[in-house]
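First comes one chain, alone, set out as structure tokens in the form predicted on its own.
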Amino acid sequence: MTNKTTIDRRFFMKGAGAATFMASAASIPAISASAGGIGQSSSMSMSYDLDEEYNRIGFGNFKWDMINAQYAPHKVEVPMGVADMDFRTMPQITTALKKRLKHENWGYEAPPPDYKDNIIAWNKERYNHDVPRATIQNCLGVLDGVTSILRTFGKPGDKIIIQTPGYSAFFLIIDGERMETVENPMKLINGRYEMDLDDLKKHIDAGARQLILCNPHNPTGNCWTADELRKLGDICIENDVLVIADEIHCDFVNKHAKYTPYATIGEKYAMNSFTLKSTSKSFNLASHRTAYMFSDNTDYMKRVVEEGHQRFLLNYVGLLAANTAYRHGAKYMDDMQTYLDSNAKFLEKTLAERIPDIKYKVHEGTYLAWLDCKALLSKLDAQKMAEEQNAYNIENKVMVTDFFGVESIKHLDAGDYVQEWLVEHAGVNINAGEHYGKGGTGYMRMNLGTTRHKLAKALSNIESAIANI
């Protein structure tokens, strides 16, 4: 629980003393990094040692420092919520930044002269995507760019479509523009999410004129096929609905899948869309606040430049890091994807063999695993426990402060209850599925962008915690 709340401990210990829990946990053999015959990793044969246990604690990051402060006095041994990675930065980036730091003046600076060249080369060489140079524009982050587009092509009160379960921050930026989020829930068919185009048409008929496409999709991990994208795009074109394609996770695609850029499926689709990308996920550079957007439709981009909130200049350190990543990062990215693909397979096998209350099938894209935790929620009677905790919070005025500094009475969904239960009993933080909209209840999102050792530790801790229920 957070250090900002007063908690009735009976809701979490369920009558079992801490000593009993620890004794039970100690009797279960730990899951090793090579469990299930997958092998620890292949990083030692790579150009980069991704098995290195790099310490991130103490530098103010959200994933480790903020989460541990939030849940103190409980220790979050393996935070797997915030979507960044635990690996050391690519060495060429560190070298480039150190070189720049030797020049001790930070006046106005233009972006590196080959910055757009390297954006174009990266997308062409890896995805055969011809990014139109003239329309490449900077943005502080993908969400900042999406906000600029929403503002340019919409107005307060407009309906914006999100396919759910979908990235939680989309809800925040839509609300921030005083627009209305319209959820288009996806259908889970034979273990894979599919777009519900009939439901989509209903929302369009009701007046929605912009759609945020997540490709690869966060949190479900879908890499949408060209056929799926065209079917979606045809409906949008026919009904004058703008497609805003967030493709920030495009470089993370597991071995059995393929990423198809939305703008490559045909000219008419490219002309009715924007694409947004960044090195912030691929090379773990989120704190540099550097991203870019583009569109084949020069008139669309001209409108954004004139009416949105675009910037020619960004943080030069971020631009330098991003440029270096695209110039030198192909091998690093290949190694990273091999490692993360192996992590996903290790997770699938370990859950199937040792933690049957959590189900998972290797996803297609992103480094985020979408876990079916319905059996665990049932075992914990999570809905009832959350309701009891909410009643306690209301009676005792237990408050929480949100990201924007606003205080409110603490409210838990069933997934929030499980999230806090896992922190207290397993020292593992993963995200509650309800935060991703309709279809999220019963699921949780786990970040696999960490070492095999940490992943194995998290799973071992979770197994022990569940065994003690």
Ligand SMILES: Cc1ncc(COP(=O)(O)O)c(C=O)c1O
Given for the second form:
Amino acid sequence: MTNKTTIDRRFFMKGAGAATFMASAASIPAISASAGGIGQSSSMSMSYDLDEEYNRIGFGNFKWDMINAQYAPHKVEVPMGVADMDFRTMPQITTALKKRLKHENWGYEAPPPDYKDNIIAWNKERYNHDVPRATIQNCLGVLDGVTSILRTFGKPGDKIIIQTPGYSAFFLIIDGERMETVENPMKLINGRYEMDLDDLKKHIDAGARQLILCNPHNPTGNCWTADELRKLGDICIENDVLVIADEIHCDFVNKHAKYTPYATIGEKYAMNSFTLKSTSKSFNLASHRTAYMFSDNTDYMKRVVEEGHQRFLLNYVGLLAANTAYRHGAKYMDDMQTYLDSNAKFLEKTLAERIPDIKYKVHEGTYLAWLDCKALLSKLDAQKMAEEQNAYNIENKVMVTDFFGVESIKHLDAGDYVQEWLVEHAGVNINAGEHYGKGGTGYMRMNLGTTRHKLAKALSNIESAIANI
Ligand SMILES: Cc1ncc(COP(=O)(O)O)c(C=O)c1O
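What would the structure be for the form predicted together with this ligand, given that what you showed me was the form predicted on its own?
Now the full complex is given, and it begins with the chain already shown.
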């Protein structure tokens, strides 16, 4: 192995990683943001300029600031891990918040009176979904709402099904409720992930009674079809399994795909489910901690209100931003979809033409690309290198601290090794597939919620780093 395939064990070589990727990037012509005839904002007749480079450094966000602190002295030039977006907030939201700031009092305040109207209008106009007004409830985030439902309908020790590769934080909240995550691995058929319903039945037979559905699915990007959802729903209804539909990514659908809300596929399915949504992904308002959930089954929601940990009042700033987003955001969201669809096409074309060690086909929904990096892992001998690194970490007590301040000896999976290698050699952060459960090894998740310029820069850096192996 040369030092071009290794990672810096203790990060003591100050600046070494940055120097490596900058020097190598010079040797190959850079990838242009307008390459391959795939346009940027200006050529897409958009009302909002999503090509604007907006500085996020220095405000304490996870994606830029925390990740750079974590990898220092290596510089993460293009962070594409954490699932938020780099664009300036829709201006109408800033205007509404500025106006409210002028009233310098922050006592108890009711949600904006038209908040539910705007939730209902958004879902009706965009998805022909009649959201049942009476059961709309606030939550501090989609995960907060899912937790509330899990707690209401389950108890510690219960088995909760998720479909994997699946969103990493589902594991955490299920664990937090002292419940057991049961993975229902998906099957990759002709390049598209499909649900494995035979495997699902086995978990249900073993006692699982709640399933978290992710639609569109993070990280594989599936927009589940009505037929797929009905097949899943039939099994759940027959076996008394509650469906918790996390549809937070519903507003991100690429041009060739369609999002079908779970609760619209038929009354019996709607009656056996909850749906959770928010403006936090769609309008990049995650720090406002504002989301909502509803169910056609009023008895179900009554139980959650009584037995879960429901919230009537949320942070008013978040409610105001969410309300403004839904009231004024249709064109912004259309532009965003066009832009992200084009980012996905740009990624597909660029990888195929210039970085054959990473494979990708334009996905259906979310702004997350699930990359097949098996050839790169093998080129880097990542499994062996991770094992060597782990042995070193144990011997030298190399520690890591998690979000909650808990320390443990640092452990790398093969994907984590590549994740670190890409930071050091390309200045790019994408997430190891192993974080998403079974079926994740060999894949990595790249967040496309950024400007074309940054995406092109990331790909240039990755291309040069791989060429230098
Ligand atoms: C599928 C999914 N659900 C929930 C969340 C988190 O939502 P919130 O911050 O509203 O809890 C995310 C964030 O990435 C997500 O991808």
